[in-house]
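This document opens with one chain alone, in structure tokens, the form predicted on its own.
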Amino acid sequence: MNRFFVDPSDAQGDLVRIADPGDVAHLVRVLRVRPGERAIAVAAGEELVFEVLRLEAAEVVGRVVSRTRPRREPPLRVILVQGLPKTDKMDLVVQKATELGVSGIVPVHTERSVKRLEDGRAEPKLRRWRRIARESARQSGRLAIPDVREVTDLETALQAAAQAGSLLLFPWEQEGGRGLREILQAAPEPRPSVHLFIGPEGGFSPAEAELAQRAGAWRVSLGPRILRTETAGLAALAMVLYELGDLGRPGEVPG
């Protein structure tokens, strides 16, 4: 069945309301659903199977048939702090990180970022990334949409992660002594979340690596080969969720 994210306020009681214009158009014009057909609404970690009652220009209303709360989200919050890459590589990073189970994505300007988004250009990009995250979450059976945050600078992102008590992981190609798996297995006490810091094309500068270390980040290696920026974040995310999360374990099949 087709799945749609809805606001919790639109999924109270016996009725569910699909109000997102894109979702309404998809239901009405693309899927051409009719009253009596069923779909799934996702709200606040619940999946609600509903039967379509009526279709209007601005909304689709259905009657809730069943409610379940599957355990399909990772038990560990992992936030990907991604140095802004060139062209549209960020689209791919957002899409695939969402499929893997990322909880949040923070785009950051760094010393070697080729692309810098000023105020006028950042907002359309942010809307696009959030739309990609929403669609990818829907297609992959997620119960939550990753929080794609506004573009910021590296120092601000480091400070915010440290203040949250998160485990800060800083893959750096010049770090040859400690591998990511070693750090994960020896990580101190459980942390509320993990922040993964990934550099853009060209990687992080030595000054940025020093800044990260002062903020309490673990500088780690991802292995003997140099990975592209759009590969490094996804590989590191998969490693973290395999070691500390739910990748590699049996899961539930989305309804």
Ligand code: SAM
The other form holds:
Amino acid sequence: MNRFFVDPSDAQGDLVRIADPGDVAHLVRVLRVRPGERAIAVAAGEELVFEVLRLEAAEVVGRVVSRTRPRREPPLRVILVQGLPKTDKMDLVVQKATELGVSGIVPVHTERSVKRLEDGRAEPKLRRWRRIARESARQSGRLAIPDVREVTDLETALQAAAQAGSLLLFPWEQEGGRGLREILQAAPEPRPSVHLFIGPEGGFSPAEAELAQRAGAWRVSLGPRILRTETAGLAALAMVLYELGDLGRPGEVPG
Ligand code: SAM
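Target state, the form predicted together with S-adenosylmethionine; input state, the form predicted on its own:
Once more the chain from above appears, this time first in line as the rest of the complex follows.
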């Protein structure tokens, strides 16, 4: 069944309102739904099966048939702090991290990130990445859309994560002595979230690794092979959600 994210204010009571222009166009022009047909609206962690009542130019209104709260979001918030990669690798990172269960993505400028998105150029990229996150969340049956935050710098991201009381994990391929598995299996005391810091193609500088340690981050190895920047974040995210989250456990996939 087709799924659409709606604003909670459009999903009160027995009626649901699809008002996003792209979604309305998709329902009316692509799916050509008819009154009586069913689809799913997702709002504030709930899934509402609805029957289409009427289709108008700017909205589709449906009558709610059922309202459930499936367990489909990870029990742990993982935020991926991604060193800005070259080209459009970020599209892939956003799409795949969303499928895996990331809760937030923070693009960061680092010493070696080739691409710098100064204000004017960041906006269109953020809009694109947020569209990709929304579509990937819809496709994978998620009940929440990961938030792609404003581009910032590494130091700001480290400080914000530390102030949030998060578990800071800083994959650093020079780290020979401690692996991610060791930290995750050491059963760190429960934290509100985990932040994963991934460098760009050129990696983090020693000074950045030093900065991370001072901020309370655990510098960890992801294993004996060098992973590309677009692989490293996804691999680390999968490891964290496997060990501390719901990956690898039985789950109720969407109908
Ligand atoms: N220094 C790498 C090289 O020699 O090609 C470049 C960095 S790697 C392409 C991009 C990022 O992925 C790194 O900054 C790190 O965060 C992460 N990473 C990749 N492989 C890793 C590994 N085996 N252990 C820890 N982190 C790794």
